[in-house]
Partner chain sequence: MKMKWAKTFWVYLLVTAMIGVLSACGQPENTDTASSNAGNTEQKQVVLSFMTTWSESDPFTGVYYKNAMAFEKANPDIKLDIETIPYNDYGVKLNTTAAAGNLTDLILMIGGGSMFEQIARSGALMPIDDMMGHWKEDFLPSSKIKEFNVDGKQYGIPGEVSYATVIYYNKKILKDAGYSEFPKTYDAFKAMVKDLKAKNITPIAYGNKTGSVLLASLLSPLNERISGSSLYAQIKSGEQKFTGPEFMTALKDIKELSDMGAFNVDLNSIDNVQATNLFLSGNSAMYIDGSWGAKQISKDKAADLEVGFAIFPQIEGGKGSMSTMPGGTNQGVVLNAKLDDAKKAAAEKFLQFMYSEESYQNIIRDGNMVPANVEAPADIDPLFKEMTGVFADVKEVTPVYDIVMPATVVTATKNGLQGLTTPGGSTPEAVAEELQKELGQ
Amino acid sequence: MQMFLRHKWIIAAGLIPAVVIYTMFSIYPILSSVYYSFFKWDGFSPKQWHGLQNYINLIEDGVFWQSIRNNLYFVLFSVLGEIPLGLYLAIMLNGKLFRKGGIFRTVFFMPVVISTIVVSLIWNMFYNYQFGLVNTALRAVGLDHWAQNWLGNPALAIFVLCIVVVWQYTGLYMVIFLAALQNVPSEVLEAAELDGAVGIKRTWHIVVPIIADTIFAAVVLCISGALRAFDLIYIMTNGGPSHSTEVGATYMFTQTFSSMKYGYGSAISTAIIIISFGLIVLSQFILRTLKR
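For the form predicted in complex with the partner chain, could you give the structure of just this one chain?
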């Protein structure tokens, strides 16, 4: 082992296959996508140099900004929904009340392992205007005028989708936090209890600071996950009606593969990369300031 450490190039040699594959399937496509974004190209005809025109069009494209705004809704709902809820559930399950109730852990984690396609179809049925569970329940208790065409109402649809995302991924963060909580030394907690820190006070001042690093990691995961959102929306609303639930990834997809604007689609994906990167850096900055 020591010898491996001293001869760093052996380690490097071992890494080469991974680096080659990563470059081929990740770095190269990203770079070529950036390259294509400077062309007007329908995928068949020869590429025409388009300079920065795609980016100028992008900045003027209202739908693009709407899709980014929807992405930000996803990020907000994920970070402010999944993380607190996940933490709450984890603390509950870690408490004395549910210590032996492994079944709850399974139940809460279940949505994470169900395929997104199945989740989408189930929730599509819930939200169905005529026969859906949500509207049927509302009608049953006499709230007929609350019954909505949930996924077809441009003002509501994106938030309705956010609820599904929170439902789907809260379990994941719950499990992550649960693992972190179980590593909190019991002596610390006992000492805190002796000093009179119980309940919310103990959670906020003792437990949360101890697992802060896990929470920060979860936030980053959450942001990148929300920015990548695609499959759920593609199946549930297809970005519609009329772009109201479009997110960056679905807009890029339809522009590239349905409208066959490969150049413009590449410009959108490049913009998404830049915006995502910006958001991650921003969140890191905020979290670091919070930590201090």
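All values derive from a computational prediction rather than experimental measurement. Here the rigid core means the biggest group of C-alpha atoms that line up within 1.5 Å when the two forms are laid on top of each other. Residue numbers count along the first chain shown, from 1. First, how it differs from the form predicted alone.
Remark: with the core as the superposition reference, the CA shift of residue 278 between the two forms stays below 2 Å.
Okay, that's the form predicted in complex with the partner chain, but what's the structure of the form predicted alone?
One chain, no partners, no other molecules: that is all that follows.
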């Protein structure tokens, strides 16, 4: 503590570059977006003060609320799919049977490092109506009437995309949990085993509480990642059909750069930030309540 007090100005000086960069590339764009949201502006002509009209239009915009609902689908599928699957794979790979199986870690982590464009092309082929793997498998087992245009069905398209997101990012959480599991003291696990706690019982009552903080951090990452979903949806469906796969980021992009409504697009981005912050605070409250 005394050493920290003696060198506090040196430490503060070392933090300045990071604070400046963070302010320039994170805080300033957010504040600019809030500022522009109060104007009617096409990006070229002079800005016109619009007051709260952009936010009033946003509240009455059905497509915006549909995009937020789709974002919530992504959050639910991500939290309930990626976290449990990532934890299951991490526990399995941390076991004696797979502990030296580096190939499995590589295989499960590979979707994370593959370009989103490649992922989109692969899954577009899987979902293709005529020669896609999904419809081919259904036809092979006599379920021809189930075969359909998965990405063209407004009722199913968003859930089909959620499956792709879970597949792509489960490996990321597997690696995070695997690192946390390797820090669990072996003495604790051996003591639990001697007391008869094995399998699911040991995982639930011993392992999960020890790595709880890592799980909480993973949930926050998962929520923020799901709310920032853009590239995969833009490439695979571009928000269609009939806005059924529209999410906040794609709708903001369309309104800002295609419809040239910079003010309205800024209002959408501000609303997304507020909703994201609210969801993260809510998730932290729920997780801390469960921890107690």
